[in-house]
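So this first bit is one chain, no partners, the form predicted alone, shown in structure tokens.
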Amino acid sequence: MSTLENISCNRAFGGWHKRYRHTSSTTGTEMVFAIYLPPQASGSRKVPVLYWLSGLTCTDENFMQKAGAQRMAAELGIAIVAPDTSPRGEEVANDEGYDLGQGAGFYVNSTQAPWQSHYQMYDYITKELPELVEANFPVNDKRSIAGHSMGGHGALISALKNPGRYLSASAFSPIVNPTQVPWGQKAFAAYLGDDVEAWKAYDSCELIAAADANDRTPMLVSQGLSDEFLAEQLTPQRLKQAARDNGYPLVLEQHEGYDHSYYFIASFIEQHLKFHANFLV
């Protein structure tokens, strides 16, 4: 089991923010990880997690510092894990785009030079970093995940590659069809090579379209019609259309005038939390 190193722990709403370092067998880097323990997570009670996934550019601290969701989280006694979004290093690949290499790992295994060795964020989100945070600290096996732009986009993938293991999914701002947008094009082609059908597992449309009947993750996904990156990008209503073909529990929530921005995370997180609640706690 990897040894974490404590980096910052602050006291918030009764629980503690911490954020630690370890060595992943997964990416072969260090990786770093933000933890937010409720007040409830105290004595013999383990708590149920909320994993937060970030989108591109970002690192675990933008979530933790900026939605304001440790307030809500202390109290529904949920914790939260916020991971990084890449591997980095010197020693890491990395790509002039911002939308390419560290900082936008896309949250898959990838399979192509020079990116294999380290970008295998699929399963280090799904299993690495899951095993790590519940054998070290006061948690249950009840999890949920959420995520924002390309973390929306993992954590949609994440609950629906993986039936049963998440009790509920939510996402802001998800990249829902990244085989058919140029931000998923770049990155897949990348990661995961010139063959298109092998993209397929990484896509939320076509995930949720080939959904079994018995594996159904209730999911929230709230959109702000001002975000800049609504049609090119995101195209909610291809999700939307794909849930509604399989008769897939999927709400999705447009919202007049927000943007991409954390201040409509901020303005909507507590509902998430609540949302992830009633599967949770």
Given for the second form:
2 protein chains.
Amino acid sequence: MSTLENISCNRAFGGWHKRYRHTSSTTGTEMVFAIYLPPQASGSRKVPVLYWLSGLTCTDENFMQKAGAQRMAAELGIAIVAPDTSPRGEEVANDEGYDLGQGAGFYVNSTQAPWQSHYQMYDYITKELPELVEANFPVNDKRSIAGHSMGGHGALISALKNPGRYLSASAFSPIVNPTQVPWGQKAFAAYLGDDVEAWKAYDSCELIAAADANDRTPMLVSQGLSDEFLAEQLTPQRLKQAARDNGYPLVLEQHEGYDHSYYFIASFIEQHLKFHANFLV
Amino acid sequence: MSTLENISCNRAFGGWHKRYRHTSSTTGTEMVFAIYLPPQASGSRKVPVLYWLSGLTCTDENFMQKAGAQRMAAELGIAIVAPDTSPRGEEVANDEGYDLGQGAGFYVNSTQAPWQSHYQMYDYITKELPELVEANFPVNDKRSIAGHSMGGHGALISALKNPGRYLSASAFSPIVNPTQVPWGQKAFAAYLGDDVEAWKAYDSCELIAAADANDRTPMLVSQGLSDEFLAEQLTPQRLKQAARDNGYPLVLEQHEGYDHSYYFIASFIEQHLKFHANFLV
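Requested next: the structure of the form predicted together with a further copy of the same chain (the form predicted alone having been shown above).
Let's see the whole complex now, leading with the same chain.
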């Protein structure tokens, strides 16, 4: 297991926000992640973990700086782990677009050159990172997962593909049907190739429609109705319909006037953390 | 009075975060500021305003994105106005250092070339900006002022130099004795010249020592004890001592483990907003 190098440490709401660098065997690169440890976490008391997956162009820092999540995490006694959104570095394939390559890993395991040598973000966030976190910090094996936009997609597919691994999942403004929208089609064509059938393994609408009746993870999705990407890229009604058709426990909440920014996330992160606490704490 | 050009608008906690650009007659440049209007603000209901002054290198955006202040401002019904930290633009004098020139106006009225033609931040934040805000938004004339580091200095001097104009003042990690510390000495020498007597008009320790017994503004100062600038630049004990000697109502709270970052501000902004609400609401 890789060694953790501490990059920074800030006290926040009685707990600690810390950033770490490590060499990932999954991506074959150095990866950076942040963890917020609430004041309840100690050598003698392990706390549950919410994994947060960020959206296009983000790093581990955006959520920790802008969402205001630490306040409620400290109150509820939940740790938060925020990974980066892709492998990075000079040796890592990239693209000029903000929506492909570094900062845009889409939480899939790439099968196509030049991406597949490092873009293995699905395995990184669902396997290597939780193992690393659970081995190195005072956390237990109760996990939930959440995210925003591309990270909302990542959170939903991670829960849907791993029944029982996450006790709950939530998303702000997620890309729920990437096989059918421009962001997803561009990224999946690059990372996964031309076989559209292979894309469906990372599409929340497809996964929720196929979910077994015994494999259910409680899900909350929040969507702003003034989100500039709502109609073309996000299409939350498709997920709601697929969930309803398969009797899947998903709640979609829509909020008048809110956009795609962190001001929306900050406004409702308390609700999401309390939702996860129902299952984690 | 200058015309306001709206730059952006985000719904947050039921209210609105908006950014504006205007031509300032005080600085002779375009200036940008942000305002958070809580849900209580309306054509028929005016709300009080907390002015927030940011620290070195910041713009109007840092506080609005990172402090998590909107939640409690929405609950208490207080608007927040965050100006930029200096005039900016190609025609505006600058310096290579992060602690002088653009992003480092120090909230003084410069008297020295090449700075004095635009660096009139004291008049901008205490006069032009409040007039502009009170003429254009659903706010009343109840004002308080707060800030961080260089902006904490700005908040304290603004309240001390204008008894009655602000109902309360607070600061995180403020520069309280700029005439005696490197950041202040560098900036004041440039903006105000060699006459150290002239510097004292912008030094909180000097101002609080000289405050008339009838001119008192309730003040709260919060300081992290792991702040890397504590001993050399911030020296809060000097302000506490000067306040005590003159019977000035200042409370200094010191917090173990907290540093100079926005993680500290976010952790205690609720307390500061409730402090101001005692006088504003």
